[in-house]
Each structure stands twice: as C-alpha cells, then as structure tokens.
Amino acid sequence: MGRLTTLLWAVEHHECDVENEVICAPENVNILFEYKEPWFSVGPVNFTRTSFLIFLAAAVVIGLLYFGLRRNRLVPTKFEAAIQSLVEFVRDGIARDIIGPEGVRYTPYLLSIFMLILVGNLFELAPLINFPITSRMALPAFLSLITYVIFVFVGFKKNGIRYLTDTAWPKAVPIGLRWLVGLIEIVSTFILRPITLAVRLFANLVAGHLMLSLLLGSGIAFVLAVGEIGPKAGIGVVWFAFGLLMFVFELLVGVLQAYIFTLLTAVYIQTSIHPAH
C-alpha cells in the first residue's frame, strides 16, 4: 500500500500528468522498495520495515515447520501433509536427486533458503505488505553468500587441492584447450556463480514489483482523476485489471524464483563433491 500512497501523493501534488501520461510513475522509482525511516535504532543499527519484514519471513518459516511437522501422526491434518509434501520435495527432489545420498545432510539449508524466498517472495501479494523483501539487494546477496561459502568449503574439504587443480586444469578437455576452459571455470566457479545466483533473483522481484506498483497506482490514479480528463479514465481500469492479472503471474515467478535459487545451489554443493563431472 506504501507504494500506491505515493503514487497518489504525486497526482494529488501535480507531480504526475494524468492528461498526458499513460502510466503514472515517480520521478525516482526507488521510492517503490526502499524503506530507510528506521523504526528505532539499537547503537548504530536502525530497525526498518524491511528489517522487520526479513524477520517476519523468517517466524513464518519456523512456525509453518514447527506446527507442520510438530507431530508425527499416521493420518496429518492438511495442514501437516502440505508441510510434509514440501520436505519431502526439497530432500527428495532437490538434495537427493541432485547431489546424491549425501544430499541429506544439506536438507536442512537447502529447505530453510527455498522456505524464506518463498515467504519472502510472496510477500509481494500479501495484503497490507506488498513487498517483496528479495527485491532488496542485500537478502538475496547474503544468501548467496552463504552458498558460496558452503560449495567452496565442501569442494575443499572433500577433494583437496585437486578441487582446485581439477577446476583449473580440466582433464576431460583436450590439452590445447585446457588452460582457456580452466579460466572460464575459475571464473565461472569462484567469482560469477554467488553474482549470478543473486542477481537473478533480486532482479525477478524487482522487476515484477515495479509492474505491480506501476499498473495498479496507475489505475487508481486515473481513475480518481476522471473529474479532469473523462473518458481517459478508462485507461486506469485497464491498467488496474492488468495489475490483477500480473499477481497471478508473479505468485508462479515468487515460487519459480525459490525453486531456481535453491536448485542451483544443490547443483553447485554436487560440482564441489564431484568435481570431475
């Protein structure tokens, strides 16, 4: 509701031109997903919304595994069976199928990142929040992060210095070709992978955030505006209706978006354990 506020802000204070704009947008967009009016401050540390909402994911995470999977009954309530598909989804079909039957033991990470970017996306559509806390660069880098730390540290710990040599100097590769495959891998390994695994979910939540934003502030706006530009108006309900079209699509992106994240990163934990292939 914060962003559409805003938009209307800017119609009300002659900011946007409803006559002669078709969409409706602030001159600075960033308005849409920053939150930086700390709530209160703790020392040097400020409590924002969006601090707030990073940890609101993280309560609804634990209580939808703690209520779901509490009690070990023969026949679960709905509730319990849905949590339960999703466990088994993650370490049968994501840890298991990916790495392996050591996938196991990396059930616990990969099922709490796929569970708070899925909240966290899904917040976009929650009433009242409309905000997608992975829109903010700094969730999704943290995340990353914290893989890159895990492969890396894994593909040592289980190979050595071959982990290295191996990505360096790949033996499959015919010797010609070798040292310009092993750049490509070192870079690709060490240096792109946490970029690219951040970018790409940071930049599919805020692309879909600001189309939210935009068709259905739009849509308010020029609808309140029909006193002043008459039929015109007609464009804020189309606009509006494709706002409601575009949470359908962004509830399939929010729930892709975990699916990708949490993918790769099983893919990568299974290059750093078997190197080779």
Given for the second form:
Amino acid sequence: MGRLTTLLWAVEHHECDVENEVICAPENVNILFEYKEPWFSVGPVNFTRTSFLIFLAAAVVIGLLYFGLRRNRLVPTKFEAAIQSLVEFVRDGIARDIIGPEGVRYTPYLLSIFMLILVGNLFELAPLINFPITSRMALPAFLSLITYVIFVFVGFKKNGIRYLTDTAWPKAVPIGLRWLVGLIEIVSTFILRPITLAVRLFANLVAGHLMLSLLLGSGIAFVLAVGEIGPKAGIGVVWFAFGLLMFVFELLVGVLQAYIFTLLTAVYIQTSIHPAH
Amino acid sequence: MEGNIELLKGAIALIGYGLGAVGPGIGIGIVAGNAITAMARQPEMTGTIRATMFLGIALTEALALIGFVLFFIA
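Shown: the form predicted alone; wanted: the form predicted together with the partner chain:
Below, the chain from earlier opens the complete complex, with every other chain and molecule after it.
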C-alpha cells in the first residue's frame, strides 16, 4: 500500500465529528511511518517494506560506488566523475579538513554513513518509494551508536585514561569552576552527543515526511472531493503546488542532513583525538 | 479535571515547542548572519566558514528538534 493511499485511507476512515471538532486530525501520525504487515518472516524477524528499503539503500550505495570507482580511467565518464568528486569531497572536505591529516583513515566510515544517509534521505523524494528510511528511529540511532563507539574508542586509544580525566577535570578552566565545567562536559560528550546526533537526523526527516504527506495528500483529497464541496476544492491545487515547492526544500534538507551527520561525526572524532581544545 | 488536562496536553506541548523554538531561532540567525559577514569580508575563506556555519547551526538546531520530538511524545 503506497503512502498516498495510506493517507487517503486514514482521511476517509477517521471518524470526525465535524460539528464539534475544530481540526479533523487523524489520531496518530504513526500510520505514515509504520508498515506493520510483514512481507515474510524469518523466525521472530519480520521483513517489512522498511527493511526492504534499508537493504535497497545499501544496494544502491554499493552499486554507485562499485560502478563509479571500478576503473581508474584517465578521462572518467560523467557518472564516474560525479562519484569520484563525491568521494573526494568526503575525504578532503570532511575527513582531512576537520580531523586533520590523520583523518584520511576514517574516510571509509565517513563515506559509508554519508552515502547511506544521503540515499536514505533521498528515498523521501524518489517516486514510488516516497519514504525516508532515516525517519524510523532505528537507523539514525544505530548509526549514531556506531559513531559513539568509534569516537569513545579513538579517544581512549589516543589518550588513554587521560581522555576521561581531561574531560571531567579540564585543565584550561579556573580551578573553582572545573567541577561544573567537567560535569557539563561529561554529560554533553557521553550522553547528549549520541542522542542529539540521532534525533537531529530523525526529527528533520520526520518533519519533512509529515509536511510532504500533509500538503500533497490534503491537496489530492481536496481535489478528489470536488463533487461534494464544489469550487472550494480549488484550495487543493494550492496545497499541492505548495507541496511541490517543499520537494525542492526537502531535497536541500536531505543533502544537508547527510552532510551534517558526517560533519559532526568527524568533529566528534577530532575532539576525541585532541581533547585539549 | 483529569479529562480536561488530558485534552489540553497536546496544546500545552505545542506551546512548549513554540517556546523551545525561540532560542534556537535567534541562535541560528546569529550564526548565519555572522557567517555571511565573515564570508563577505574574506571570500577566500568561504569553504571553511560554510562548514563551521553548518556545524554551529546543527548544534543550535538540536534544541529545537528535541522540542519537536517531545511535542510528539507528549
């Protein structure tokens, strides 16, 4: 069942008391994000449409990178040049610029999450898919957990136990304030960082998906109801046009959020390598 | 009484989100405005400034997004 049909179903089957309710909102927005019916089950694991889309995103990423970097030609084709410039952007623009010369070795991880999030975000706009897999908390949470493990591991590996003590007892701060700054630093580094990293991506995509669904869906719902409400259905055209405008905005948001997630991962790794500043 | 509060919960969460969005809104404005000033003064540093600007925006934005998520949880 496509998203639009889901939405129209929700609109039609919602019992709304027009006389007393000011806004006829569906009771829950989860219907836009949950695909409950499994395609098939392996033991306790249900394979739903979202699971399929995650595998599809991984396949798209692997395919893009494989066909883009397969041959090392003197004059690459346009497609190869695009993929290579993307890799170069992550390696030079993110890994080297943020982490420093030793950051190049983190390029594979940064490139993987950048590509996966980018493809996952753009699924929101892809025809026939229309569902950003990053708007389910599981994926951003898992990615941010990997980032968390990496930057904590790198911190302990590069600085030993001083990584923890320097964070909790910062030498650069006047002695009277050290316990307070240290407490804030500990909480923000080890608790807030992974949470905000995941929530940022998740909330942006949820907001985008909701907005697109509401604008395009209500546009179509209004136009389809032309027989009942007459010329008032014209408002649906306006909603739909506005929804198409949001498409462009969501394209920007999708690319930007993939960039920001990768950038913040690089920044967190950098602060673990050099915790002093 | 209980029922009334239950009815109002969504509205209160909405007001909370609105209040929570004020600070980050001002913050993002300051970050972006200063980044534009910096870019205008030193156009050759545009790349670095843009990366730092997105970083600042992302960190500021987190507060508003937490409010947004809490609005749905409430």
